[in-house]
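Here we start with a single chain on its own, the form predicted on its own, put down as structure tokens.
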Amino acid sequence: MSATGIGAAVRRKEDHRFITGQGRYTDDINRPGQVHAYFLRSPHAHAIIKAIDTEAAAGMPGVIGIFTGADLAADKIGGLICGWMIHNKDGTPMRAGPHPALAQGKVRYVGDHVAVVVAETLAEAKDAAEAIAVDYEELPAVVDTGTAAGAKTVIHDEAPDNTVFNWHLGDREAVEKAFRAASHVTKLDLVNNRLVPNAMEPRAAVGDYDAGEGVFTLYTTSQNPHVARLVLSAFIGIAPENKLRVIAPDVGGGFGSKIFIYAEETVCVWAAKKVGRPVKWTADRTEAFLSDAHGRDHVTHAELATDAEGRILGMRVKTTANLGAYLSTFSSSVPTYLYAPLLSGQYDIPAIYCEVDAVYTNTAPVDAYRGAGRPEATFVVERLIEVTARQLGKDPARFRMQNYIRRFPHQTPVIMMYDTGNYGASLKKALEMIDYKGLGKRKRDSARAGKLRGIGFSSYIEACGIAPSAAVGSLGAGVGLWESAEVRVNPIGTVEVLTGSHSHGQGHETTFAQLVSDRLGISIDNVSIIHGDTDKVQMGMGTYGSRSGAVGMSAIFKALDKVIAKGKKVAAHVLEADEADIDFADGHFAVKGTDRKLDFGSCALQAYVAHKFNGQELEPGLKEGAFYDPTNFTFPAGVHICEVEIDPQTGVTRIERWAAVDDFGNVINPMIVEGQVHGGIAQGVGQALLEGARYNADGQLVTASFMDYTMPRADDLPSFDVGMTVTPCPSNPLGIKGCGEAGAIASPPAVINAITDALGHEEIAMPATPQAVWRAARKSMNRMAAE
């Protein structure tokens, strides 16, 4: 290994500028002449809108125009699309209600699109935004989860029921037959919280239009330029995507909430052609919490079928997913396929079946947030497990071993074919990790101060690197899932990488970098890596799902295949020798069983020279393309455990130790790798004690601030204890796995199983707060008193 190459622990390259206040991110792009935009947004979670009145505001300082849904429409723009289509249960597509930029006739939720002010300065169009007159007959609001598909009002026609699809996978009779064979079933009701992403960097966006060249630019806080490029194109129809350039520059955080399109970057970018200047918005923390796609909101009711061995023998899960006032762009995919193939977790569970009813409300649109419906099957599957194991009275740890899948590959009864894995090394190691024999000393000296102790378990399992393209288009996704990459090699041997991926967070100049200095054997600083602009990449999938190294990196990684390829002919022939002889190793291309080589730099010189090719079939030049079409997902996994101490008296819950063991597979920089661990951790811990979207019954939400919002801080989270084991991926060529939502995943369960476990009842919901932590022990208090 080198110092830096694969598998060494390299200080991110781009740092530099963005602890120096050196990064460019949207809102620092100023364009000549630029106006800005404020959207006027509906007070109302439900109303139908009888008339906009907006003469006054047009009179006012600075207005350079004001629109609304009908200029959109007399524009043809069409509506903001959801890319994932799901059939019901009897075949039929799910109802789709239209989704407009800027409202027609129509809001449906508290923070919807009504219009946009552009004028000369940002106080000048909240100014003129103020003085629109909007007339509106309000209804009735559907705010609850769980009763939404039984209102009397109806959000959208298409969908009367409120119900966007009614939608099941598993074998129904074989789950029946495992529960009637049964000795014992564990019932759970669950409840995962809604919750806001909250990216260190708000959404923003600056429209630009070239009358000359008839070319409109977009600079956008997106995770997938090239989508977003396309869904503005093929579907709401703002140009042809030859006259069409998206910009994503330094993205801070995304969280998933930066891979959809939005009604304002969509509006942006068509405003700058109406008003013939450059419009720029940014999102402020207000705005971005009404209008951010929020995640999670399932409720759901599960059980676990078991054997009198304790073997588990099938599970049955019914969800009720909230999706929000709109379809957001991939929202239908998340409680579905993202969701019920993860239901099998790291068990071999012989039958399952699952139900999810999605639905309308007049809150925010609901979509992937960090993890993406893994979270969620990961929740329902190990508080199953560890509610099961204590009514069995069994251990924890031993109850997971027991049932825990040993041989590989490993189909599921749900879709997936898990390909490889090792989960009882990572919980043997966690348990040593955490010092699973000392725990009864630790809740005896917690018990002599008055505190309550608990341990909490969270085998989870991943599915990263959506594919293949075949695979998922059988599923409904709208587009193909692969990845592609060009490498380009200049005259002295310095490279520039296009690539697909796109990083807001993740360090891909770093490791992406660190793969091409491996290959190539050359310095890490003579690598460059550009990604975001459409109109230097030629396509790309973009940054979700973990699969920037198992999909991005894996094509990167046949595109210097073809390189080295290359580079072999031109070595070949500057060392005139048959390219069969030619081996290349450590940075130099060499004539097996002699001294003569040709080290890289000096090849992609003779390869631009191309003095020695006079007469021959090959083209001067060294640059490659690829493109790389997974053939499985990966499958991450590991073991995360948490051991907390309550304080009964004022319900405070404090982390005392976390261990975490997670197979990555093959690690390209572990200290990278562990950052994106602790952060996954931080946020699952936020919503396990502290995050929660609420919406009161008229759909105002009442956090809509972080006096109101609670996020995690450092002191709510203890020293993290990460260790790993490794069992490469056989599904693509670096044998690695995702790492980015893994801590988003298990710390959950691990979190709540450990406050359970303290409190002996099961009766919390996440987020445990202090106070809600409080009336839970009062609880236990009540009931030991009792006894």
The other form holds:
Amino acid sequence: MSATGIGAAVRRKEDHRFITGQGRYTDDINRPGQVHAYFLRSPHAHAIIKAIDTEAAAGMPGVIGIFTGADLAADKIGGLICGWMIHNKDGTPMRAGPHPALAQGKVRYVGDHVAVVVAETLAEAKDAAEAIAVDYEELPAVVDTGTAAGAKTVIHDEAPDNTVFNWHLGDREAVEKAFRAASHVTKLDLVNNRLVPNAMEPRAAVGDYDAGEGVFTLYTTSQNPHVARLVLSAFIGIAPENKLRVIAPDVGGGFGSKIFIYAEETVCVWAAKKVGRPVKWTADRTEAFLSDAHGRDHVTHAELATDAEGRILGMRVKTTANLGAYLSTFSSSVPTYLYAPLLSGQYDIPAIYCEVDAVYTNTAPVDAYRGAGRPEATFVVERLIEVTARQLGKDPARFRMQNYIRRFPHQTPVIMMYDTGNYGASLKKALEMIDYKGLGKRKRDSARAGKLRGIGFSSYIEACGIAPSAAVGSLGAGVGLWESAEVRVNPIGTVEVLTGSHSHGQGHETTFAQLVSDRLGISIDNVSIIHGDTDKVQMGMGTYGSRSGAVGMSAIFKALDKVIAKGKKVAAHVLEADEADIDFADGHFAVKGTDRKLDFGSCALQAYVAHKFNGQELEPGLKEGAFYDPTNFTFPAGVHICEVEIDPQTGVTRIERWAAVDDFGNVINPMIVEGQVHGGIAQGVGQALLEGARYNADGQLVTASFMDYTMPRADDLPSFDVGMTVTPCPSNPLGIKGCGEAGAIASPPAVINAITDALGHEEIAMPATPQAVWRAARKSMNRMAAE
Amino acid sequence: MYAFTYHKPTSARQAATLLAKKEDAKLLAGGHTLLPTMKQRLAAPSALVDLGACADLKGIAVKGRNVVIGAMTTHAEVAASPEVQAAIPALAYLAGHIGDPHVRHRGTIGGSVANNDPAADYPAALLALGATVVTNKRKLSAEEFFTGLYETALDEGEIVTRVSFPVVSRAGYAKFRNPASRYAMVGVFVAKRGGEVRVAVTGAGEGGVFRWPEAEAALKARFAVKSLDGLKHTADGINGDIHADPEYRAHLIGVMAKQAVAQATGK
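Given the form predicted on its own above, I would also like to look at the protein as it appears in the form predicted in complex with the partner chain.
Whole complex next, starting from this chain.
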């Protein structure tokens, strides 16, 4: 292993500019003549717009233009789309209402876009927005996930019972049979709480129009600028792809929320031509709370059947998923194909049946958020497993070990074919790290101090990469989910890699350069990673679903293969040897069995000067591209164990210990991977203990600021003990599985299993706030006193 | 934020003059409540009178049996003051646990008491210690000064200039933070001065800071944690929100009172 190659804990190249304030985010971009957009948003959760009077506002200082949904419609600008088609149980397509970028006749959530004011300054735009008179006829709001389908109020005429789809997966009859044969059935009702993503950088957009060339440029906070261009071009109708450039510069965190194509960037790029000036918008934090796509929000009933020996026979799950007021870009895939196929967890479960009803409500749209469907599935599986072990009187670690899948490949009853893994090894290692043997003493010590101590397990699995393309296409995806790469070698041997992946905190500029350094034997300082600009990178699918390593880097790997193959041809001419006799290793092309060799930089120079070969037998230059489509999803898996201590007097839960053992396959940069694990656990602990988006009955977001929405802070978290096991992934050339979401997927059930262990009962929901835990602990104390 | 004029006088007297002259003017101390409210366009003063350059409003002095703190003294200055640490360590502790470091280096004692946020820490200290609020016009006891939620006895144009705390024999402060905002969800300050004991509660009351007479009586009999055993505060008149309903908050008053007494008695 070289100091900067695969497996080295190289410090992040990009951090110098980030920590010295030299990052370049969308809000840092200012175009000559730029003006500002401010969106007038609905104060009501559900209302008919009877009239919008913009006359007074239009005459206010600095105002350049005020536009409403009617203006977009007049320009034939289409609505926002949902790019994943789900079919109902009866085979009919899902029932989706239109999603205009600016409201047309109706608003459906607080924060919905009513009009946009474009003015010389932001303050002037805000002043004018206050002068717009909107005549609303308020309608009752539908807010609650569990009862939306039965509500009298209808949000979209296209979905008369507020139901987008009734979908299912698995073999219902096989599951019924399994439950009939069971000696024990565990039943659980679970809520997966709604979350607000809260990336550090709020969403922003700058739209620009070059009237001379007829070209639009959009700078935007996107995880996938090429997908944004595709949607804005082919579906929304801003301009043909060759007349629309989308740039996603430095992006300060996404967690899924910046995958989607939103109203604001659509309006900014359209308005730039309309007003003949560049148009800028940056969300303030309140707008982010109200209008970023939220995450999770499931209500589930789940059951697990076991036989007399404690073997799992079957699982059935019924989930209602809240998709909010409109279908966001990938919303329909999250509670379906990113959820139910993970319900087998790490266990050999012969029969699984899952039903999902997706509902509209008068709340912000809900879409993918770190883990996207997989945290929801893992929460169901790991809560069921833990509670079953308790009800059967079995040790939860042993019960898991008994039911783990041991032979690979393993076909689950819910689509997935697990390729490789060693679940028992991760569990054993995690048990040692947490000192499971010492738990009894620690529990007694806590009890003596008047505290309640508990331990919780989570044996998670996830599916990453969201590919192969043909597979996701057959499940309803509107796009292919391959990735592209182009490797441009310069004449003196430095390298630029153009990738369709997008870094918004992951450290691609470092890890991707490590791959190039490793394969070409050159310094990582001689490698630049270029991403996030549709004029530079031809096409790409972006970063989400922990796919940039497994899919994005595999594309680079494939392009590097081609570069090396071409280099061998050049070297053969220079070294006057047969191409078949040229080896490439440690940065040198060498003639087998001789000391004749050519370093990579010299080979690049020879490729460009082209003096040693003629252009008819070998093309000059050294530049290769590749598209890579995997053969399977990847299946990162692991075991997280959480140990908590509860103060029953205050209800405060302290996480005392955390052991995480993850199998991510081969690892490029262990430091970056560990950072991803830390961040993921922090978000998962946030969901379990702290975070929860709450709407009141009128559809007002009660938790619309950090005064009421609890983000995890450093002092809420313990020091994590992170370990790894490795089974290389067989479906990509690097053996990578992906690590970006694992922490957020694994941790919520680990925390709740620990809390319920401490409490001695299962009656606690997420977030387990001090108030909720105090009440639950009081119940425990009363029961203990009664016994 | 709407447009406003900005003034930066160099003395309390100049500030009072400006305040009287400008209609709809607001005083700016640390700005932690006022500025966010203005940014959200929920407040629109025509003028801001920044007290930051008024040297006569700053500083900490021990005068006889009192600690006198200028209104524009920051929380960080109070927390780090050797005089306060020696005379009333619980007060230094309270100041050192307000908000976060940014807040403590901008926020001021005068701003905090004049705003009388029901979740602020200082009102509990003033009430429990029997402090005196000194304005440019008069002196008020803490009980006279705090009149209700975000309300004080301050008249139009009246400026808090300093707060005078009598030195007590024992004092302690404990708070349970709101998980999101980290303001005091319940904060209890206990103080023993001669034979008198005061227990003041912030964060919990529907009408702002208040005293808990039952706990005071119990602690007067014997100033020890055990004296509070079995004592429960009623949930009547206690705040409720998504973080804590009245029942939970009332329970926390008892828990925090014990912690405060433990701190005061070193146990």
